[in-house]
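In structure tokens, the next block holds one chain alone, the form predicted on its own.
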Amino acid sequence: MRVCSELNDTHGPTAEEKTSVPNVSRVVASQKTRKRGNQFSFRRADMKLYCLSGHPTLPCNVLKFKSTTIMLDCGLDTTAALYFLPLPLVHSPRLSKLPGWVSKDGAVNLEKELKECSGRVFVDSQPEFCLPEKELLDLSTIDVILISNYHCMMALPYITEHTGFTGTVYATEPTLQIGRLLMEELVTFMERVPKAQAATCWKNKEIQRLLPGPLKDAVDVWSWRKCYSVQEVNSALSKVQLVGYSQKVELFGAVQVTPLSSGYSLGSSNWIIQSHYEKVSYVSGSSLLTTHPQPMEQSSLKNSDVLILTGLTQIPTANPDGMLGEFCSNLAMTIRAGGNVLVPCYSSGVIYDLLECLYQFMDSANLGSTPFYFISPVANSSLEFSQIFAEWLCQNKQSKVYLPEPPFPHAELIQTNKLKHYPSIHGDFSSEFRQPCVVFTGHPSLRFGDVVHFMELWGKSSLNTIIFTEPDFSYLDALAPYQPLAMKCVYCPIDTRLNFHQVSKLLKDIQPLHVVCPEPYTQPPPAQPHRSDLMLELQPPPMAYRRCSVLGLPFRRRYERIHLLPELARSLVPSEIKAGVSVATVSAVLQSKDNKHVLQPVPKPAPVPPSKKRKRVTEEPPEVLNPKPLLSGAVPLEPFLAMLHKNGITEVKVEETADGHILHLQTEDVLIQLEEDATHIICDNNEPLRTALRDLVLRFLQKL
């Protein structure tokens, strides 16, 4: 079944028949004045993202989506910090002492920027971090910014003091609160300890090309950039509107944003991006374990054009719960022996695991006299916003709120002073300070933070032991500054993300069309070339990106919805084409504001009263001419053949053609060409058989 738009006398030399066939399922409208073939939709321009960061689990993207540009996160990759030396709240003569580093040939001298240690070059200046890359677009353009959780929005005040941005950031309660915390912390460790000198020279190329690895491999050490001051993190955040699960914000009328569950820390999201036709999913850094958030919510990312994969987990291979009690172990092993247990971590996410399985580990290891101090200037608010969220958490939590019960029972531990928390290693710690005990403090690079003093205190006695649970750095390169090292190092990183096994089974029950992840998730891990289990094979394909490239997102459906005013609507004549399938003409003006189409009826020329005055002249409205008819139908090449047999044409040649047939009446010297979406005849110079072919043409389809 064809639809038909009306046919064309076209004459002069060459004669041509058209006949242009659009779908079935659209409907012929007209802007102002009525044009053949406009339609209900619109052929609108590809999608496009764009990806400012190369570190797959701190992701930042932004997605043009209709008429508005989207940034989806805005992690900051800290792991820049691990290029500096520490600094310590305490002077260290060790560090102090460290020689500057020197090249071989004597020709490059950088004793002030550079320091060496332990065979390793490290940079004497406050740690910089690495920011989305700047250049790839205007981001004074982005309307608005969509935060999965607090660790993906840690770079928020690089992106909106410092671009020119006007929008709106999105996130909920707890990733807004407990980000502040994590900002808030960033600064005061940086301040605490300011730096006199700022080292740049090293960041010359041809200087960069001569030290030493790692520092040499350093990429983008030109867009690094110091931490942020409070003032920022305030004006920044003073951006934020909450939001919470499931609430459908609308932007500019264009699309509809909405916030999901992901299961990963407290109030986490992934989100959903949609029009009427079209449906992008966010899913960054998501979770299917049972920990305290709430569960990760997967059918409303059901028949997705596009699903957006980032954040899953950067230690495959290692099982959370395995890791917990390798944890518990190496910490009881430790205190029995009479050491000192130091944990380098965030101020918030799997703190609350850690102190909550300790909890119920310590008493059964007869350990329970030893004490917990949690250091951190954000510390107490941490603990306390853990407990206030209780409708962020998971329905095991939530239901203890109401018996009443604290949701942690870290509470209990304050309350019994097992844990003491502080913000700083000055003042009351230093005179409750007992050992041997359990220290929670950041920060996990190692470079900055009380937990410096504790390397430097610690780090010379074999009887103690750091254990490095969060994953986020190597740790390797974080104790490198501290070599030689007598203190025992135990790795169990704990990683609740989505792993590749699992990922792989929630995109096998969702079913999205197309599937975009950073480069990393789609090979294997360069230190296991043969794990094809560590990476995701999909059919089609994922499409994959990494820092600073630009991809088209394919999409199916290119539509937008119209609206028509009732009145115009009365005056629509459908024809039934087919059982369930009807078309009618219109004439209309199209208009298009703040994203919502409307079709109105053609506004009559208001008449002009006679006037024997001369007048200027005006510019006349423009002329609504009665549509033609539009046909409907095939032309069937058998029965069209037999037509022209009894009409006298007989000597026909057919040709069959990609688009559909070519038929050549030899002795007419006449093409006519049948084709799925047009038909076309043309003769020379012979009106009257081109004027007899179309009605042959015409008794096949159906007038509309």
Contents of the next structure:
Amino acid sequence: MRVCSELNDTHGPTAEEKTSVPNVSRVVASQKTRKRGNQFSFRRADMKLYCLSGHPTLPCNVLKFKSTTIMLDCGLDTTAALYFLPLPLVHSPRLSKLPGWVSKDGAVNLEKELKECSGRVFVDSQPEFCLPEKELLDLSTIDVILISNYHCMMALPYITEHTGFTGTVYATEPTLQIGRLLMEELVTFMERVPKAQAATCWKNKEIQRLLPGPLKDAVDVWSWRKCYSVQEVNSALSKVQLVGYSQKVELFGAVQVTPLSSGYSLGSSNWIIQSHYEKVSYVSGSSLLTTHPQPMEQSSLKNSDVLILTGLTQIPTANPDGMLGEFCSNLAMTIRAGGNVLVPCYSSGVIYDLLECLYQFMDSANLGSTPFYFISPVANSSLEFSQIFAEWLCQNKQSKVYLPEPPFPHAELIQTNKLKHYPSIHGDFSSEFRQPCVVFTGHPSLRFGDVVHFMELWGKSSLNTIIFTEPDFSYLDALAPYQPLAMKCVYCPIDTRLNFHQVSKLLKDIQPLHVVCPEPYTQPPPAQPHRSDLMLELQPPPMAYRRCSVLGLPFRRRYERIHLLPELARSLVPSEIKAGVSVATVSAVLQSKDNKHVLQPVPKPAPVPPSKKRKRVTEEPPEVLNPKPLLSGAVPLEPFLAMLHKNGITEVKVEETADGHILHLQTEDVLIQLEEDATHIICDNNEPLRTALRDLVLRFLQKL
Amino acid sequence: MDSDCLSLLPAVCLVLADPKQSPPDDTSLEKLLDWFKELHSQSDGQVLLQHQPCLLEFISSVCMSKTTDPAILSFTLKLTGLLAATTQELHLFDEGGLLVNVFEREAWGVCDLWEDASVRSGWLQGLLNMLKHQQALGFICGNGLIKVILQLQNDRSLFVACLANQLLVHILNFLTSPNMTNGSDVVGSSESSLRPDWVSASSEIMNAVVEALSSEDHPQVLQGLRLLSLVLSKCGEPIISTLWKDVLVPLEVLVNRGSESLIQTLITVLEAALGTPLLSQSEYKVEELLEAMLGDGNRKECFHCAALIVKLEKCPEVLKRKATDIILLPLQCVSTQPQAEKEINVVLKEQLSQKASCISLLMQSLSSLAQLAHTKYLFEDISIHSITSSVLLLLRMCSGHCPTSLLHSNAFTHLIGCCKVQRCGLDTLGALSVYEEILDLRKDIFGVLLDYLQSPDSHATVLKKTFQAVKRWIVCSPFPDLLQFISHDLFPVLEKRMCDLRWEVRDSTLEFITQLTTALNGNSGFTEALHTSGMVSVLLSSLADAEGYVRASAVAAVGEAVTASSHQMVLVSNSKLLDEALVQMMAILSQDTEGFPRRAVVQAFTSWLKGSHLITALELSLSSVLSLGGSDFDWEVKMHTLELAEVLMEKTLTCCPYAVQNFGSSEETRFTQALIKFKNFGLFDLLFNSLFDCDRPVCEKACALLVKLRTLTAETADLDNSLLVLNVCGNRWGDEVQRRYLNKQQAKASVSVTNGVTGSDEGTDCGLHCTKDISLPKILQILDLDDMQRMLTLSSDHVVNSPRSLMEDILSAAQHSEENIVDCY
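How about the form predicted together with its partner chain, since we already have the form predicted on its own?
Entire complex below, previous chain first.
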């Protein structure tokens, strides 16, 4: 910013000044609000987004915003588990008898690591997961991690525990508590069925190349990691600081972050990251449907410079209401025919809505006596947690608490013994188990958890049905190690997150200047290339990212707020350059501390002591010069020529240039360049003439 | 009654004319006018005005009053018109110049009242009421009222404008009616036989139409067109051709201008012209104008126009073909492959690229196609095969399937999930089932319909339309694989839909099954499939649905399944169905909290009983149904039970499986046996209870049945009364019968005493002392069924709605308001 300017024989805005015109107006604006606090602004550097995950619904991005480094979510892609054999809770003769894999020519023998099942090859080892990219930037530099929902924090221990991370993680309370449950459940699933060996040979590039698909095509296999431990979970979660919706959290005085309700799950949030002049919105996993969480807060997302958009529905063609209908009718058909229904699901989230829907449906379908079983190491906690986070629920459910009634009807299902929950298939469950029934259990990948047992138990009967409701995994891949399968399979993915129609309406409403989103959102789904309605079509087009992308975020406004001390403000003398616009020059000392900038009056020089002792230059206070006046306006050619003529300069040759005119004063041999933003008087060794000419020029300009 | 009312009339007139009284509500005034109308029509030449001078006073005072209420003035105008509808009465009015004072608004006490639309409407209605004779027309023409009426034709109130149009048409018609042309032949009559002022009146009206049509003022043009279409549809020659000749030029201008807002009205005019002899004469250019409306299919309005022309009943064939070609363009354009596509005009392309116009165009296209299919229209330029394929493709696009090459990707995006187009398309697809030529497309058609039935995103209303289309295609012509399709493809989907979360879907699924079973009645394969596929047990479980409407539909479906099974004798081997159905249905009838399922149960029994096959198990439940249904608190259940009783009576008394066996017995014995059977079923209890029910329709129905029964008993000479004795104690109807019986007996006894007869009348003796058991014929005699029937046919509000009560209300309201005024002081 040009706090004061000098003018010799140059006037008008320079290239610097031209771009700084808004600055001047800000100075003016601040003058109007002088008594409320005086602020200036100046331009800042660009901002960047590092994309550590390409998965649209399990994002992990790092935003370098002002002087902070903020990680947005920490999703764990568990689809890699599909390449592994299921972990049976009870010894499975079928799985243990699977043949090992040997290449056709016998050259590669991985009998111990790989097993063949129904024409596909699976890794016989503890399942591994694909982590966010760790090499793109130094993760120890991350200041904070913002979590948007409990599904998007599953990689947290990998990031906070082994990278030198020393920052803080921000999340809402339900996100932390339910996230903890999901992590503990994952750990329990793995630790309950320990595998002695870890298969690594198959990852060898040369060997992997020879493997049958889809194992052959798996990418980044060396970065896959086994599940973390309970200790790592505890340590990671100890770094979480709880926040409430709309709570403003200051980060080093540079930016302010605020979580907003996103309507997707209990405690799920979108985040606003803003400084005084820039606003970045991070939208991740949001829903406009009326389900159990608090509705999505939209208005605060308005006027964002950049909106990072992730977590849209994974199945845009499946309408959640339609899917719920399918779920219920298939369930009823199976039960009526005397079969059992298996619902592989996460232990929190859509299950609450499913239970609520079934609570009403079962009676109406005359199936009221059918028992529901919810089996998970964290089943009890999950059902109870849902009832106590009243303030995070939708209004309808919140009001129940004051009656007082439990917000979710599953409490009544438990009371009436229609819903029973067990930590595992072992113990009470085996004695109380009654068929036909509906079992909700994890994990939806069908590779670990109690669901593996039910697949082995019920898979052989065509009376039974497995209904997939979680959209995270391909159901055909999930079922692959259980083939041949007699049980019926129904795919009813219920994804309540925003669909493209809703998101385009939302964007129209909140009008961000730029949208950043995962690459898949910018083109129709590969399986339906004609569905141009299933992509984001925006103007300007959204900036797409993929794993390992580094994007420079475009900002139109780039200013910093500077406060003006009142005594300095009082000393300013604004002069009106045109109606409503006043300008003043400021000479001050800029002090910056904790990302806050203050303009202070220049300290008066101490009276020079009558000492002849030489002082060191550095100790001298800055020399305060009265600033030369700023000039504004333009020099009109004809009147200027007339003025020259009047002053005795008659022989003037005018030449038109691209930027203005060159006046050649032939007798005096002086050149005057009149340009839009500068005037130069080129006059050799004739200072009086130059001064006279300068004064003539100045007559046409306004002094500030 | 009327004399009572007439005595009240002066007082009522005083109240109505009293400006201090607030006027009665509009309905009361209208009812009063109705009474006058009735009185007038029954007067047989008697002049009301002569007998009721208060009327003239009333009319005069209202018109002169400075404080008349608009409602009263409007009423007065209408009344005056009514009273002046005969020449005699008109003269009475004319004597004091009253008629002019009434219809000349300058003569009114308050001229400003004309500003009130109800007054203008009353004025027009008054003239319309009056226009029954030449003098009336003379009055209108002579006083220059035509001009006022023409002005009112453009009134800001639509009601007034519409009434003005009606009046003008009435005047024109009156001018050409036989009594106006001095009895000369109307068809050949010319205006020369009319009075000169009438000739000028008719030309004034016609000129006004021409002027309106040439006007730049849009509302005026619209009114002109409306009057024109009214004249065309209501008037005869020579008015029509005279007027048409005059309006042809401005009409052509309007048609060629092609203003969208006039299309509908222009088409109405041309439609009216199609029904007149104008069509056959080429110089009148009716067809030409319609063709001009269509243009060459490249105007925005032509599609709307084409859609209207397609609907016209009397439309020249060439024109209809052209309109059909145009209206099908949007459908073809969206769903045709580019190589087969004709040149598509820019206007259509633009319309299809916008969502609202795209959907509306396609709906117009589809509904016109359905309209054409209803008349089994023969398409010429384009094959019905290709049209059907287009509809199929469109329906696929609506559910998100994209054709290999797409002409309008924008249109495709608009269509995905669009319920409106889906519903319309399914209706059209169903309508197309009349064309045998496209039977080879059946596989594709059922494919699309099954997709819709299976899709989780199908809206409930879309599913209903799909069911309708499936039914039409199944019924149109049974095909070899029909049963295979039903049991392998259709039944599994239906089974799932019966478990749907939305009750509307469960309901329409059950309705569809009922319709299908009815339609395929007699098809043994279908009945077998119904049983073997487990559908029946699903139907039975639907009887316990949480939603009352669904239970009702399930009852109907089960009922139809039982009927179908009984026809095929499947019931013999599958009696479990009937047993279970009966148990559940009886439970519904006795316990269900909602009326619909209970009504459905009784209806199911009625339909079983109507059937030609005897279902013996039913007979055991019949008496329970009659007793439960008759004592239901829902009047419709009671009505249905009476219908069941009627069918039972018919079937038992005629030759059918339910008829009593006639092992050589006489007609009389058989009738007695039938009556005994009815008694055992509890039919008489039902009928007598219903006769004294609190719901009038129930009483009416029961009364009708009892009258029928009485006729039959009267016809049967030697009926054994001792077998048909009914216990009249301990129930409501019995008490009533007993009371009437005793009254009659006492009356008889007192008559005997007066006459000095002391003989031992057996009946009296027995009747007075022993009234516990009375024979059926006796009861039917005691009850004055004819009188009851007469009373019941009168509407329940016949007392309160009488003119007398109306007048009393008016008077008492006035009295109360006076009291209130007094109270105020």
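What you see is a predicted model; the values in this text were computed from it and never measured. In this text, rigid core is short for the largest set of C-alphas that superpose within 1.5 Å between two forms. Residue numbers count along the first chain shown, from 1.
Asks: Fitting the rigid core first, would the Cα of Ser587 be found 2 Å or more away between these two forms?
Replies: True for Ser587: a C-alpha shift of 2 Å or more.
Asks: If we fit on the core, is the Cα of Pro194 displaced 2 Å or more between these two forms?
Replies: Pro194 C-alpha, core-superposed: shift of less than 2 Å.
Asks: For a quick test of reading the superposition: does Leu565 move by 2 Å or more at the CA between these two forms, rigid core aligned?
Replies: Shift at Leu565: 2 Å or more after core fit.
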